[in-house]
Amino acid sequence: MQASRARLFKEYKEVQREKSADPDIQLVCDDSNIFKWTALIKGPSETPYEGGVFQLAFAIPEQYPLLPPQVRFLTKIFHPNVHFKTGEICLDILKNAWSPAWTLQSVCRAIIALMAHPEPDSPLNCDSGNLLRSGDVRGFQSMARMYTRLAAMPKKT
């Protein structure tokens, strides 16, 4: 557990140092528990998620970095590789392709890349996966844009 704390503390210092280096990701460590983090990520440009800000929750196991963090979307998102109700993410690096070389920041980057390049052949959200697999890209983008507007965009007052 000491090794994981040391690693997370090192990542925390890097995040503090590089806050402006990556404007698409804002990682925040829980004040009272270094094993709980949240992130705000910006929807990638030229995707239906553009303009949206999505919140992720990280639960880091005590064996980190030997085991991957559990990451899920707290913000509702219409995406084939994200479970609509739970926010669970289907991404190989969070499962069998994990390597201790990955950091929380690089996991956020990989999730942003997944948002831009969905994998409809292994869907957690069958509705969005089926739209893409059947070639209805327009239908998928329209639904994804609608949910981005409803859940991930700041409300105008």
Given for the second form:
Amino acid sequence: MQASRARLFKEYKEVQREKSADPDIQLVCDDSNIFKWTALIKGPSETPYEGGVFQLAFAIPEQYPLLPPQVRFLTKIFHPNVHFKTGEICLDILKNAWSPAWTLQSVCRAIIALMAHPEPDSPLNCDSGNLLRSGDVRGFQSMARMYTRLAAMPKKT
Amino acid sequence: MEGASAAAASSGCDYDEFQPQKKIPMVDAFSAPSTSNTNPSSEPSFVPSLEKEGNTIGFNDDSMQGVEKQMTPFVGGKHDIPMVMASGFEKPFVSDKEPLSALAAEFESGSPIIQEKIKLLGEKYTALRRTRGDGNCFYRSFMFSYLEHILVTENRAELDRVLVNIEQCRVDLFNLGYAEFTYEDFFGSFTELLEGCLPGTKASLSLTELLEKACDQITSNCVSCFSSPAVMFLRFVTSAAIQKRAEFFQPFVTAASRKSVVQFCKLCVEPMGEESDHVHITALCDALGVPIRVAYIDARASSNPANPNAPIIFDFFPYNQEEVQNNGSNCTDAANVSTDLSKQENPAPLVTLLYRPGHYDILYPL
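Could you please show the structure of the form predicted in complex with its partner chain, as a counterpart to the form predicted alone just displayed?
Time for the whole complex; same chain goes first.
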């Protein structure tokens, strides 16, 4: 508990210091609980997520950084490796490839990279995975773009 | 799949789509005690439904406020421990010392070659200490064996020597671009632990205490818990050593895994539970300057015709040999060392491990 708190505090300071370094990621710690963080990430360009802003929720275990943070999309996203209903993310570094060398910030970067490079062969969202696996890139992109517009963009009035 | 509990649900890549009803209630497992684990009303409200999506999400502070409010009901989530070392193993991380006869007894009805090898092993070794087979056994065995060596021999010179190497590893990681805060805690706790192995400080440990602490679960949350942090320290050190000599290790890494050196370190060295092999042992031995001996016991006959059943002994000597040979002396003159190099005998191993396919334990010489 002590160790995780100390580490998270260091990450907090680092995030404050590097605020402008990564304009695509805004990582914010909960006011009252250092084990809860939120991130806003920008959808990578030249992907169907471009122009969208996606929220991630981080829940950090007491054994952090020996155990990975739990990260979920709060914004609906159509992506083979993100559960459509729960926002759970299938990403090796959040499971067995985790190591303390990763940080909350670098996890965000990894998630942005996953958005740009879906891995349809290990899908959490089978519909999305199947579109890509069957070669229907256009179908996948239009679905993904539609959900980006519906859920991840400001509504035009 | 009915009992697909936390573990299965968290394992990620299985097709959760097919069992949408089995969603685990979203309970904050961190700040709330586990008794609140049954809260069916807190449904997994992942996304505000599309109609509610009128509120814009932007990068300004105001919208962030809204975001946090929205999140409140479902931030947290059921926390499951996804990794091998978390639970479900009856064996302690490091067990009590056993006579070698215990190993012989285990193979009583097994392969005669193994029996013969164990018998021959008994001519040089008296005891073994088992470690848990959780993928960290090499590091854990090394860690305990080395600390025990320092503690039993009260070898201040060796401690001072290794501290210099550890400092170098810290610099190496920094130069490799690792963020300092990701590894400094592990380094700090390990050097503290090393100091504790020598008598005369407040933090000094007895062998019993060392063993007790080596068995700490990472889930036990105690402040002084060192077993897994120490393993992680060794993983960082190993990773740095491989990357530092990437050119040397590249062919071995590629042959074993078809990965680049950096990928290999990220995926096969740094994560807890990833098993170790020659590459890892060589690198760790180099980095800390600690010679390691490994006795291999398997059911194959050895190629040595004179003694086909002799256990194969592998010795790992540090690449940076002058470090080891400086042990106890103050000789830092590089030229001096290099001329001496050829005359030096190989250093005696400080750590001796028993390898059976897939697992490392600690071995004690006569």
